[in-house]
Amino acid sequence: MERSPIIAPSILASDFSRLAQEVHAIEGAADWVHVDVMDNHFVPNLTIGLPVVQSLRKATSIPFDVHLMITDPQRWAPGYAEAGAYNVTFHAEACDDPVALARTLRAAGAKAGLAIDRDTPVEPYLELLPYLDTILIMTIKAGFGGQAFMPEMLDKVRDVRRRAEVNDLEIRIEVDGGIAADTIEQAAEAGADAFVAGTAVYGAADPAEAIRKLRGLAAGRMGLA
């Protein structure tokens, strides 16, 4: 797999009153749209759910990267795949059988991702990498946007990258939390190749240009510029 950087702006940082327009603002620049689904149970915040994703899916052709911060993902995750999500990521802390759910998502037509929260060690999940398309390392505590990047979380990224290279695995290593122009190079150097950026994109005067800048910084550190 060509490890070109993926930039996935998070609509959590966008204006929810005009979601379609906010997604249109990044068309032609973003690789994925990152959709944070929070249920006020797994995390103490409540965002959007399946009906909004179904509606928004009709408004753009950008692939959807759905991040489920919810309890009981076995019940709800397949619906997002069926709604046309490109990648559906669920949390290790919320799922008893990640491999089974990954297979279900793939059967439903989506890529399967596993998220590892701030306080969860990654080592117990390294054996599952062959069954996944994406592993998402949280570089903050899941649940709220706008938190400060935690560079110590990059040790998990390094561990995953080493295992992926040793076993010649085709897996995206995604980072989420505090990714901006001053942090994306650290994450890329550690081995990440997919980057969720919220405020860094939607807080910019020109979101599309902000994406291009982030991609350039990541590509440079990945040796691709």
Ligand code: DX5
Given for the second form:
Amino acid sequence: MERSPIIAPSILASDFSRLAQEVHAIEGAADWVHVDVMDNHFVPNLTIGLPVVQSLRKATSIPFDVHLMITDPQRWAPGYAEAGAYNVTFHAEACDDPVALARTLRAAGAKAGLAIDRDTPVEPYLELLPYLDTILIMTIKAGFGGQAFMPEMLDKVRDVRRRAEVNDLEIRIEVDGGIAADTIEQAAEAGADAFVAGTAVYGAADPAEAIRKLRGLAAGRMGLA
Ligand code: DX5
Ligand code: ZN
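Can you now output the form predicted in complex with the ligand? The one shown was the form predicted on its own.
So here's everything in the complex, that chain up top.
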């Protein structure tokens, strides 16, 4: 199956006082905008929630890739789908019935994603892939932007890619954490095809140009350059 890379800048690294402008700065260059929702409980950090997502949704047409780093996603995730998120990803560690929640999200009109944090093996979740649209492999410990990429997490990406190929599954394999010009190629080579980048995009002088560069590097390793 031919795949083209998805580049999803994370607004966690943007200026929260100018969110709409920060999203406008990546329009036309980014595929998705990655929205990190943290609840100061599942992770120690606290970011934004549903009211901000609802407001921001009206300010742009870029699809929202919502990454819920929250406890009790069964309770909160459907609201993000109803708010118009394109993809809603919740954490495996926070959910005891991922298939049921994925079904609920799909019924609410969103793609369903499952995130696997740094210390969680992916093996037990491989059989759930047919019920998911996205699997997000953390390449850091979830909670904060600006951390160093962990190449050893790519074994999980390889495992997922292998299973997806064997079973001919349509699933996006997304990586999140420390993705930048010097790390995106190894992630693409391992089988990732969606790439979250916070610091590498919003820390750049020209975010749109940074996205184009990341896309070129990823596509090169995915055989599409
Ligand atoms: C961290 C978030 C990431 C974060 C990535 O838990 O899930 O999406 O914004 O930031 P960078 O790209 O700076 O590692
Ligand atoms: Zn994220």
